[in-house]
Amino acid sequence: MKNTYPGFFVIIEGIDGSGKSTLANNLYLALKKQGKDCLLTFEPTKGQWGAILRQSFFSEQRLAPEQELNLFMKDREEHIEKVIVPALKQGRIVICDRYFYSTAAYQGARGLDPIRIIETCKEASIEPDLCIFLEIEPQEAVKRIRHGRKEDVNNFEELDYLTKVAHIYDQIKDECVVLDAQNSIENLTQQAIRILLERLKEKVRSSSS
């Protein structure tokens, strides 16, 4: 469903280790500094369904792909109803770290049909006004996770799995603005702000015409 609310909805996508969470936070802080009314959120959420998903991510006995997909859909439905739509109705800029592109890429890498997931999600979800995708080689992403963040990898962050995820993103990212994640976070933030403000102006012009 198209976003027909007065607010602006932007999502940040990319494989783990691409820097998307850092960019989402920087974008939020930069826009707040400009006086924009913003909301920063993420998926999976910390709600009841998101909590089950996070347990599965680190479990040696992960839930089946279909079970995880069902939980993602329930978590997103609740997220949209309780967080995203109320903020968009208020005319706020909503910045979301991961959305249904992630669901398609990550569950697709587990054997489900990513195109079908996208189609289903678009029917049941609010489509973003802007999707920013951070592109990075999986090897570099894993290196960042292990050395830069000094964290162990979860089930979503193994190299073979991330390689499959990156391949699926290549198939579904056509609607996204692609940025090189190897650029500095300062440069990426500046690019993201410029693109977002341009899209925001376009939305305002189209809604007033």
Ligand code: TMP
Second form
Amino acid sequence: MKNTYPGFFVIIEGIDGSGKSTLANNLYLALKKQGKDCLLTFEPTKGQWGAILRQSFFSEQRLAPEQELNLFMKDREEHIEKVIVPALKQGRIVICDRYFYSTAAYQGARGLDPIRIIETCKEASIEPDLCIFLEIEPQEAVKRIRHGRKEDVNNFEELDYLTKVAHIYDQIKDECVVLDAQNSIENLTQQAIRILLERLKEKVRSSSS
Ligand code: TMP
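Having seen the form predicted alone, can you show the form predicted together with the named molecule?
Below is the entire complex, every chain and molecule, led by the chain shown above.
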């Protein structure tokens, strides 16, 4: 469903290690500084379904693909109902770190059909007004996770798996604005703000005409 609420809905997508959470956070802070009423949120959430998913990231036995898909869908349904729609109704800018393109790419990399996932999600959930995709080579992303975060990779972050995820993102990224993750975070934040404000203006213009 299209977003017909007064608020603006932007999502940030990319593989693990792309820097998308840092970008989402910086975008939020920069917009707040400009006096915009915005909300920063993420998926999987910390709700009942998101908690089960987060636990599964480190478990020895990964959930079956359909089971995982089902949990991400339930988590999103709850997120939309309790967090996203109420904020959009109030006219706020909602910045969401991951949304249904993550489901298409990550669960698609486990053998499910990514195009079908996107179609189902578009029918069942609110479509974003803007998707920003942060592009990075999987090898570079894993390096950043290992060295930068000083953590080992989890079930979702293995190189082979992330390579498959990146390949699917590559097939679906036409629906997003693609930014090169090699740019500095300051540069990426400036680009993201500029694009967001342009789209926001377009949305206001087309809804008043
Ligand atoms: P995060 O690292 O952005 O917190 O996300 C946690 C993991 O969840 C990440 O490895 C990607 C994965 N994920 C999916 O597999 N499917 C989804 O639909 C979403 C939202 C996240």
